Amino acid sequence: MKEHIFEIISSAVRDMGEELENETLQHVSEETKLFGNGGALDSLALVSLIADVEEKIYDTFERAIVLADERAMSQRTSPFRDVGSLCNYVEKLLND
């Protein structure tokens, strides 16, 4: 499930650097910095990345997971400061 994830995002990230014009964002890893220190999104670029994500997510696994609730926000280490956080928090969801 964890390859499934990674793809969805990555997807999402291109898509995201793309539209960015972010050479970066373009050639995804699981360490590819998305949010906070070295991060290549700002909050509105993170919105719609975090958008997009959703929306695959349910479209793949016709789930429905929200990502940036107050469970994501009180985390020690944010889930969305790189590729390889996204998707361990996207899986951990999905198997709540």
Second form
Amino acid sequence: MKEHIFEIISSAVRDMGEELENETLQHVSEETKLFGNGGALDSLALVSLIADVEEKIYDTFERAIVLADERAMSQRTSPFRDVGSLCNYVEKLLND
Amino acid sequence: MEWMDFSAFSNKNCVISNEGTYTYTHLSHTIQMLQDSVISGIVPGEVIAILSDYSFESVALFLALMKNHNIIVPITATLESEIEDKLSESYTNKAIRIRDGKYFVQELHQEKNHPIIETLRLRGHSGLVLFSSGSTGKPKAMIHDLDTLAQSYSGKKPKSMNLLLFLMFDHIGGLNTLLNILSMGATMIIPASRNVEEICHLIEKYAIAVLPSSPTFLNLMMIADAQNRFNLSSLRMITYGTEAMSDTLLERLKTAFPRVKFLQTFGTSETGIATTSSLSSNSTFMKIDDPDLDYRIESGELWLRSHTQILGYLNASMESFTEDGWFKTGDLVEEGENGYLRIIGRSKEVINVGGEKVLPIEVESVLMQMSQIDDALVYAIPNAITGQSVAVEVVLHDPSDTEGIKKTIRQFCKNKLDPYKIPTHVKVVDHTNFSERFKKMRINR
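Now show me the form predicted in complex with its partner chain; what you just gave was the form predicted alone.
Time for the whole complex; same chain goes first.
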């Protein structure tokens, strides 16, 4: 499952990288920073990325998850800081 | 009401429908027959519902009840629960159903009364109850002085032309078309249904010159390629109202109908229909030019005050009116030069993306520039990061073309819209949601 999630997230990040013409985002790894703390996304790009990930997760796992909600926003360390943390958060939601 | 005397139009056709063709003489006779029989037991001032859409019989009944100084409640709903709600909210005394050309009167034993209805009774005027088609909350029942409203149509020049009754019997726009037709002695064509095929078929068959419509309906015509499948060369004018028109759609329409004049109409159930003139056929700017109506703009919202506005609501407060009688329409307008205005959306439909305001029509207008897209409906979805974000449902020209559509859309919008206006959610659909009045439904999704 973990690889699937990583694949889904990296493909969404690569798409966003193309759109923003950002090289770093187009070469995705677990360490690729996303939002805040030097990440390449602003809040609008993050909302769009999250929508893509939610949709692809639904297509693959037939599970509707909400990534951006009060719970995500109130985490001490943001799940949106990098690709690795987002993968873990998605996995956690799918296992809930 | 002197213009309600149709003797001058005697042998001209008044109504053409599936059921037949009826002249103004027919109409006068039927009104007389109704006064002598069906409504002879109805006391002036009683509230009478007409449960029917447009037909020769319903038009005749409407006029007979008006002459009898009744308060008329046209109801086109077919769902029993909705009908019951409307009968009760409007204090209806009797309901008249029309089936197979016959009238059935039902006594409702109404015991309640409302002060505004009492006022009309004391004036000896006829009345009209309309329901708001608001997408939020319970429909508001509003009451017009029908004598005053109808009087505003008097003194029109007689004209021989076929007009289509596109909007419904319980809609201010539909009643506006009806009263206009009757005051000019023109001919009303009543469609059996309101789909693109039927409407276009009627335009062709009866050489209809004027089509009153809405942007949503006109776009459905474009999607159906109606301009190439039907002979619509009789059309001289297409009027559009009830919702904002996008520049892109108007451009598509102008290309499809180069000889037709496009005119924006504007009105509300509360104030009646305003006399407007468009800057040009390919402009969404219009001028409100109506001696019976004043307007002003408060924080981008259009406020209206007219001689023909409602006396009040039967089941709601007057909070949408100011103390001095201005109606806050909820329509947002942009001011152009020389007093021209452009309707840019409903205040309730504005999307708030992290404090930035987005008007759905602006985004839709850009999306409609894409050849891949036949229709687009932009709406808000809640979001924990920016509060709301911009979502869109698109109808694709080639329905199999879904691969990478979001990417294509965002790429296309990139230099045409501010970043916060670019849709973050894209959903491909077969058709966008619209109401039975052909108005896009953007909220409460």
